[in-house]
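Heads up, the chain below is alone and in the form predicted on its own; it's given as structure tokens.
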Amino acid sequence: MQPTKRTILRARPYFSDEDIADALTRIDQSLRTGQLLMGPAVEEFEIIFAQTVGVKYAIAVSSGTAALEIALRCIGIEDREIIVPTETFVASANSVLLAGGLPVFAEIHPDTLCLDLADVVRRIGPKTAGVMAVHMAGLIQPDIEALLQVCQRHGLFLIEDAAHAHGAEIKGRKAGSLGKAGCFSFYPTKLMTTGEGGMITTDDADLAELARSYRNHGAAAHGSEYVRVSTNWRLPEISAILGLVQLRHLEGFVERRNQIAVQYDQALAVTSGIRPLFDHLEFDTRHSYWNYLAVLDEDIDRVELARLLRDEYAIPIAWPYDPPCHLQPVFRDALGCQPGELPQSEHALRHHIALPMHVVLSDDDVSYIVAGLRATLPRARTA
């Protein structure tokens, strides 16, 4: 029989009663004392997420684009090269290009999604200036430690885009932390949100200095004077007070999400047509979920899988990042990429979904869209 039709989000912020009676009690005093901007809960949050993370250094910006863009240019990489993963959001090769550099689209490897090392390795060249590791869905890439020898020995920098992995760790050091810069976001589907915004993490002063004055025109650290050619990347103070909210419930958030994922793994490894991405013991890392991505059999049509979940049982499913980034008109047009190119990923990418995760699902939810999977699967095989 089947069960009672209800309406599931894939994503969505969540914030209780008393985390909104309080944010409205400080954007209360903000509002009443004017400190809109620049004010005490910028660094309230600065600090608490700089000690979350374990570095020396927070500096919030107004997105997680900016964040990327403003430490790429803090390192400069002008007509210099960035190893890109191409699955990832368009905005991490967006900021490479917007801070003067070019972005260079590698494989991913199929077990991870997160950056294939051999292939970082071939594209290393005479113009190569970094490397951008993605930690796609909140999977901290569990070759890490090889990546950033390699990085060392090749005399190139590695900055985090941990857009999805707030509160993820590997071997006991958190997402953000391993490299030159980390690089967040808070947008409303991430684990957690200040509305729009983003931070940057880093054990670099210097950076830490420059990124301060890039987020505000340029500004000096001191007195009145502007000193570079920049914009406004500042957070407001009430996005700010969003974020502390939010920060407090950060390791519940992840801890959340992991029982999902539990659920969803023993689910699917019993369920024909679909398989999850790779066990979640199999790596020495604390994945944070900012999705759960599963792996369809090949003959599964998953637009129209999608339709019949959507149509029948109203739960929604996504697939980030299909079309690959190297594949997007933009950088089609830009810089030349054609299908085929990285044939690996765009195999690996034709097959695989996201289900709802956020911490509002209940277990019911959760037993509610397996058994709305297997009711579909059979019948968007396409053999």
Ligand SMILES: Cc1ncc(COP(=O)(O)O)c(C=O)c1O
Second form
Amino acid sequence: MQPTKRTILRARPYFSDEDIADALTRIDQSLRTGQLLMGPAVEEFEIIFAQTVGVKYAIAVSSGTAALEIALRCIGIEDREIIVPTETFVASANSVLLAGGLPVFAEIHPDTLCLDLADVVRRIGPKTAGVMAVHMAGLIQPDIEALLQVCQRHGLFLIEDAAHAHGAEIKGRKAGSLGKAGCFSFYPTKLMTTGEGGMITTDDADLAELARSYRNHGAAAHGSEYVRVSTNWRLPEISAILGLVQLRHLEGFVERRNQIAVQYDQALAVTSGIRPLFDHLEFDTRHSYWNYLAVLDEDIDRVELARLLRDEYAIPIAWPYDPPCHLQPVFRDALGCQPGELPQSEHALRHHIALPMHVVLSDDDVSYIVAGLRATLPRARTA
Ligand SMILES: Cc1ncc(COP(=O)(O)O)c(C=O)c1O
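The form predicted in complex with this ligand is what I want next, because the block you gave corresponds to the form predicted on its own; please supply it.
Starting with the chain above, the whole complex follows.
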């Protein structure tokens, strides 16, 4: 018998009743004092976020994309190349171009969908200034130490696009504390949200000071002068208030996502046609599980599977990010990228899917999703 259809969202933010009440109280204060920008909530959010990541400085900005562009501007990448995994949201590569540099797309490793270290090494040239590691779906690539050593050997910086990785960890070090700067997004589907917003994390005092200037029209650190061309990348107080209530649950959110991932892992291990991208115990890292990625058998039609799941079970699935960056029209035009240039990534991304993942999913919802998969997978086979 088919289970009763229920509405499953693929991703969503969560605010408890208590959090909503707390946020509204603080927003009320902010509205009454009239301090809507650059006030105590932004300052507190930055201090607690920096402590959470284990860095000296955190600079709140208007989006994850702004965080990346500002960090790259602070480092200075004019006319230099930055190695970026092709498997990421376009914002990672756009930020390089917007900061005056050139993204060079590299292969991802099929086992992690993060940068392939060997391919990074192959792409280092005289114009390379740095490498952007994207912690795909919330996984810090297990060989990040080796990547850092390669960067050090070649005099390159490492910047972390940690948009998916709030709370992710490797050997006791948090995402956002591993390179020259970490860049987070607080978009509503992320591990924690401020509506729109972003954060730069760093141990570098000069970079932090420069980032504060860039986010505020190029203002000098002291006095009323403007000392560089920039724009408005500030985070409003109301957004920071939302960030503060979300931040106190980050650990719990990551924990719950890991529990859901274990439930998926166990169920997929005995489901034919699909497997987890990796065994979550295989790597000595703490995944944040922004997304739960699974791999389909090659003869499963992903589009047909998505249609069956949506129409019959109201279960949404997706495949972030296929097409990968080098095959997006914007970069094909701007950079002359061609299909077949990154064959390992193109192949790896043909068969992966992201299952629903957020903290509002109950164990029963996960069982329902697995039941939906088991019922539809055999019918989505092409052979
Ligand atoms: C990997 C990655 N980088 C950067 C961003 C940009 O973040 P924002 O949407 O906050 O600008 C995103 C957002 O989805 C992302 O997934």
